[in-house]
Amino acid sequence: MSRPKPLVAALAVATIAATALSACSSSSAKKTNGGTGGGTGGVFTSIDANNKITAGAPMNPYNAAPNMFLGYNIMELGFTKNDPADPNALLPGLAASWTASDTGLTIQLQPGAKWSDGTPVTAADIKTSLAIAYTQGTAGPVAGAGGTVVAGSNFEVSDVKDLGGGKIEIDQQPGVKNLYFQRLVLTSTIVNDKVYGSQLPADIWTQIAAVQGTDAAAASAASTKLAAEGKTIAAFAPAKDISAGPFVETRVNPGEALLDRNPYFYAASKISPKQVILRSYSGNQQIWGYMNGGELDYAPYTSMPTNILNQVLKAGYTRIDAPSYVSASIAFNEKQAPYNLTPVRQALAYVIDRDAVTKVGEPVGGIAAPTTTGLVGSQSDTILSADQKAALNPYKPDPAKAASLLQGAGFTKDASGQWHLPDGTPWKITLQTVNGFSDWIAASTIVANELTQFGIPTTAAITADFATYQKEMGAGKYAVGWWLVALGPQTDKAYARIYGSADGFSVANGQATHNDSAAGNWEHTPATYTVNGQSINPGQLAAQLSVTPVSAQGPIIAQLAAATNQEVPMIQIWNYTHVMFTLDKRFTNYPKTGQDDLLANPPGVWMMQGYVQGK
C-alpha cells in the first residue's frame, strides 16, 4: 500500500494495518453492548483519515476523492478484522454469515437489510457491485488468460446466484484458488444496482468471461473495455446517496460532510447517533485543534509530538491502542554508490540510534524497531523460532563496529573525523522524506545529526508533496529515504514491499521474475542473496508466501527475515502503533484496548456492533 496520506501521519496505515487479537461477532456485541440506539444520542463528529472531504466531488464510492465514508455509507458484506493469523477472518457486515468452499463462498445477506429508499439488498446488488470490481482492478484477472491461479491481489468471480431468501451463492473461476477469495470478495463494496448497474453495459459478464477465458486476444480486448467502463462508473455523480449503510449522506460542504441515521438500516436500533458530521481538516495542527477544543468524538491516529498528546488527553479525550502492521524505515537505492554495498548499510544500521530517534520522530506512537526483518517485532516473534530470532542481527548502536566494517571496504576517514569513498570522494549523505510527514521530518533532524556526528555529513532534504516523492523515488532520483515496509499483517504484501515492484519483482500464480531494468525499480537490490551459505531469491520467496497458506509460511519467513537482516536493504526504524482517541462526553461505550478486531475498522462499523451510544 501506499503511505498514508501526509496531512495524517501514519493515519491510514494504523487503519489498514490493525491486528485482530479477540473475536467479536455481533450476537456477543449485542450482549454486551446493547445501548438505547435508535437515533437518540445526537450528533457524533469525527473525521475521516482515509478520505479528506472534496469539494464537488461525487458521492461514488469508486471516485478517486470520492466524498463517501466506509462504514457509514459505504458497505461491505464483511469487515476485516487484520487477523494475522487468519486473513480471512472477518466482522460481519450486509453479511450476516457466510459458508466458504473449494468452488466459491455462499453467503446470507442480514435480515432485513435495506438501502436508505427502503428498498432491500438483493443478489442484484451483490453482482453488479461484483461486476464493477472487475471495471475498477480490484477483480481479475489475475494471471494470464485461462491461467490456474493460485493466489492473487484480486479475485476471480465468475458467477453470482440468487438461491432466494437472502443466501448467494458467488462462484470463483473454475481453475483458481485464491487463499483470500472469502475476504477479498466480502470486502468489496456493495453498492444500489437501481442506481449503478444502469452505468454497466448489458454484456458485463461476458466480457468478464472472455477476460478469464483461454482466448488470450479476446481476453485482452474484454480487458480493455473493462477498463474504459471502469473510468465511466468512477465519473458518475448519482443525484443523491442511496445507502444501505447506518448512515446516509445528505449535505456536503467544504467545511463538513452531514450523514442522518438510515431508519431501514439492518440494524437501526443499535445505531445511537442521530446524525454524523465529518470536518474537513488541512493538516494534523487543524486536528489537534478540534480536539482540544473538544470538538471530536473520535480521532484517528495523528503524528503527534508528546505536549499535543498531553494537551490532547487533558482536554478529556481517552487514548485507545491497537496493533500497526507497519514499519517507518531508511530505505536506499543500491545502484547509487555506495548503499551497494552491505558493509555501509550495515555500518549506517549500527550508528542510527533507533530509541533516540523514535522518541523524536514518533514519540506517541513509535515503538523503536528491535531489528531489521521486514515484518513488526510482534509479528515476526510470533513466527520465527526462539534460535532463528537469536541469530537476528540487533544493529544496536556501535560506532566501532560500523567503523571497522567500512574501513574494510576501503573507506577511510580523513584529520577532520569525516569519512571518505573508497575514491576519496568525500561521503555526503542527503536523507530524503516528504513535506507534511511530520514524524518523518522531525526524525531526519536526529539521524542527521548522528550521521553527521560520525563523519558523513547528512542533511534532511523535503519533497513537496507525497505523489513527487513517490514519482521521483521510483525515478530513482534518491539515494537515501524513507520508506514504510513491514505492511502487513499479510506476510506477502508485507515482503512484497521490500522485494516487489519498487525491487523490480513482478509476481504471477507465485511466480516472480526479476527486472532490473522495469519501471519504477528504485531499490536495485540483487536478485538473489547468500545467506547462510544458500543462495536464496527474496522476491521468488515473497511471492511463494501468496500462495502458501499462513500455517506453513513459517519456513519461508524465516528465510526472508534472515537475508533481511544480513542484507538491510532498508533500515527499520520504527514500529507504529494504531492509536486512536475517544470522547467520553457526548456518547460512551467506545470498543477498549484490546479489542483489535473493532478497532481495525472506523467507528461506524462499532456502531453497528452497538458500540458508541448517547450519555
Second form
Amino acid sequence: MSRPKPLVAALAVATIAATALSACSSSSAKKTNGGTGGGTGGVFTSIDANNKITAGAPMNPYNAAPNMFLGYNIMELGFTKNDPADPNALLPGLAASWTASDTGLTIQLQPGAKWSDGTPVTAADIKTSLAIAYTQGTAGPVAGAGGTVVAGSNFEVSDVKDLGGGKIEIDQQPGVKNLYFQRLVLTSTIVNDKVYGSQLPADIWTQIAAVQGTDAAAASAASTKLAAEGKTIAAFAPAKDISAGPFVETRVNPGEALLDRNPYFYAASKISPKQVILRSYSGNQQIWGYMNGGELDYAPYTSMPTNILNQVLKAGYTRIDAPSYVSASIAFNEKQAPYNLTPVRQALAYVIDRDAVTKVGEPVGGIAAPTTTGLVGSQSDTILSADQKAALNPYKPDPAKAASLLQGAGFTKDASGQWHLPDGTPWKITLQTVNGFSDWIAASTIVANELTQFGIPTTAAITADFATYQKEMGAGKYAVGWWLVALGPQTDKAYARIYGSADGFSVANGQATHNDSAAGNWEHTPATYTVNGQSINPGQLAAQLSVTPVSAQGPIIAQLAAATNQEVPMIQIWNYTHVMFTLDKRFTNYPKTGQDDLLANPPGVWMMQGYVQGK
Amino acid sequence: MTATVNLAPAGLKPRTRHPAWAAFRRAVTRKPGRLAGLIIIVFFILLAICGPWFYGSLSVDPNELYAPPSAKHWLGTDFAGSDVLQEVVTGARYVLATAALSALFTSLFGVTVGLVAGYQRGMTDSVLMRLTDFVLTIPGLPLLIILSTVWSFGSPWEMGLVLGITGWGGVARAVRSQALSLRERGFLEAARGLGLSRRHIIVKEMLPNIAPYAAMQLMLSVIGFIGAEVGLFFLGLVPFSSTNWGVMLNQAVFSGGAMETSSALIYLLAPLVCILLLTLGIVLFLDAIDELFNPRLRERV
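Coords for the form predicted together with its partner chain, given the form predicted alone:
All chains and molecules follow, beginning with the one already shown.
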C-alpha cells in the first residue's frame, strides 16, 4: 500500500512468547561502556515509517502529523508486546513496574526518570498526560467515531494519585471493567506537565467526572468541551522539545529530524548512539535508494518486489521477521446483488488463487492466507483446536466447484464462457482499490485476470486516495473492494473489523445492537448466520469478545471463525508479515527474529533495553 | 494565337492528378528523415488501432515475474509476469487516443475561438480573448489532480477532454493572429463586398487558409499532450485503471525498483523508447508539413 510501508508498519503487530527480556538485557549490558554512559556509537540513521517528517508541524505528539517519534522522544509508561495471549503484557517504559487491581493500577516510575531539562518525571506529568488522552478520544477501546469522547466507554481513568517515592495510583472509573485498562493507561503518551499543563483548563478533571457521570446531558456537554480542548492541544506548538525519552529533538527540517542523546534519560548508560537522524522520504523507492547506499541503520518494511529484497540483502542488510496481525482481504457489499448470495462469495473464494495473488502483490511481506476466518493464521492456529481447524474450508483453487456453486444458485454460462446472473444479465466485476497502494494494485491485476479467465470480466478501479476510499466504501459505493482485517492481536478488534460499525453493529458494555441502515454500514451481512445447524449473531459474539478474558475466548472465536469461513463476508488473501531490516555496519546487537516483544517497537525502545550498540 | 493540341491518345481519358497529393508526396519524399517520420507515426497509429486486436487481454503469470528477455517474452515480463512487449502494444492505444482526443478538443475550441475573434474583432474579440486568457491561466496539473478524485481516468475520453479543454488557449491566440492578417487580404475584402455571410467567410474562406497552420500547431501540441499524460501517470498524480506507457513507467520505478536494480529496467525503457520514437517521428514529419504549407520554403528547395 505505496503501499504504505507506513500503513504496514503502523498496523504490524508483533507477538508470540514474551521472550527472555531480562536475559537479552543482561547480554547487551556487557556491550555497554561500563555503565558510564553510552553515546559512543555515533549517528544512528533511520526513518520513521509511522510518522513522516512534516515541514512546519509542531513538536507535539498530539498533533495529527507531529515531528515527534515514538521511542526516541515520545515516551510511554510501558511499550506494547502485542502478545495475543496477553494483550496487557508490556515492556517497561517510564514505569519500571506496575500492579493491577480490580479498581485500577499502581505504577512505580523508573528511578531517576527525568526530563531533558533535568527535572524529574512526577505524578503531575502522568495526571496531565492521562487527562490529555481523554481529550484526544483515542485511548479507549471503543472511542467514538471521529475521535469524539463517548461517555462511559472511553479511557475510564477517574483519578491519578501521588503515593510518594515515584509510586502513582491510577484509578479506574468505578463500575467499569475494561479488560485492557492496564495496556491503555501504560501505552498513553506521557508529556511534561510544565509544558502541556497550561494548555488544559483548571477544571479538566471535573469535566472528566461529568463525562463519566450518570447525567447524560452533562456528560454530553462535557464531552463536547473535551473534544474542543483536544483540538487546542493538538494545535499547540511548544517552543522546544522536552523529552523523557532517550533522545531529545534539537532540529527538524524538511529533509530530516536530528535528535541528540538525552543525558538525563534514566537508562542513559544503555543508549549507544550520540545522535539519531530520521530521514524524510517521499515513497518506497527513496527508502530503497537509502538502503542500497547503506545509509540507514534500520529500515522498516516497505512493500517491495523480490528483486529489491535481493538488492537490499546484497547491500548488507539483515532481514528480521515478526508477526503481524493484519490481513489484506477482498470484501463485499451484500446490499448489491449478487454478493448477497453465500454461494457467490464462496465461488469467488474458490476462483481466486491466493498463493498466486500473494506472489504478485506482496511477495516479501505477505503469506497467502491458509483460509478465511477473520483472524490471521497464527492467531487462529493457537486458539482453534485441531478438529475445529480441520472443519474449516480452505477454499483451495477449484474452478469446477466454483462453477457448480454458481449453477446451483441459478447462474448460467454462455457460449463465449461468460457467466450470467440468474436474471440473465452478464456478470461483470469492478474490483476497487486505492491509488498508491502498490501491493493492492498489483494484486488486483492478477485477481482480475483470474476472474476474467473464469468467465467474469473483471476490471480494477482505483480511488484517488485512501480518505476518499474509506468515505466511499462507508457510503456503500463499492460492491467489491479491498479491506484490511485483523488489525492487531486482540481478537475482539479483529472481529470488530468485520462485525462492527462497518456491518451496522454498535457495541456498548459487551452488548451489540444491529441496524442495517446505520451510517457507515457498507457490508450489510445478515444479523444472524446459521452455522452447523445453530443460529448465531456474529456482531454479538464479537462484542462478547471485548469483555471476555483472553483465556476464555476460545469457544466464541471458534463460532466466529466457523461462521466467517462458511459465509465469506470477506476473502482473506494474504496475512502481512512485519519485516524489518538492520545494517550491521556502524551498529550491532540488534534484536533478532523471534524477539517479537521487542520487534513490536521502534529501535528507540530497543536501545532502552541496551540493544543497538556502536561497533 | 496558340493552337491547343490534345496529346492524350485517342480513346483514353486524361490522367487525373491531385496537386495537393503530389505536393505532399514531394514534400515527404524530398528528405529521408521526413519519410521516416511519417512511417513512425503511421506505425504507432496502426499499433494503437490494431495491436490490441491481435494481442487480446493482458496475460499474467505469477511464475515469471520480472523474467529477462527470451524467445517467449522478447522484452521480458513485469511485476505480474505480463509480457512487456504486449503491454507496450496494448498501452499505445490509451496514449495515442488521449493525445488525439486532446488535439481534437484543442482544435475544435482553439480554431473556432481564434477564427471568430480574429474576424469579428471588437467586443467579440475582447470577450473571446479574455476567455482565452482565463483558459491560459488554468493550472492544468492541479486541475487534473483535483479531477482525479471524481474521475478514474480509465478512459482516454476523460483525460483527453481535460487536456483539450485546458490546452486550447495557445492555439486560439495563434489562430487569431493569422485570422487578423487574413481578414485584410483582398479575397476576403471581395467576399465581404459580395455580401457573403459571415459564416461562409469564416468556414469557407478563412478556415482552409488557416488549416495548415492549425495542423502544425496541433501536431506540436500532440507532443505536449503525450508528455503531459504520461508524466501524470508516471508521477502517480492521477489514479490509473488501465495499462498505458505512463503506468508502466510508474510501476517500473516506484514498485519495480527500476532505478535500483536491472530487473525492471526493460519495463522502464520500453515505454520510454516508444515515447522518444513517436516524438521523433512527429518532429521529422513536421519538417515536411512546414515545407508543404510554407511557399517560401518550397521556393528555396
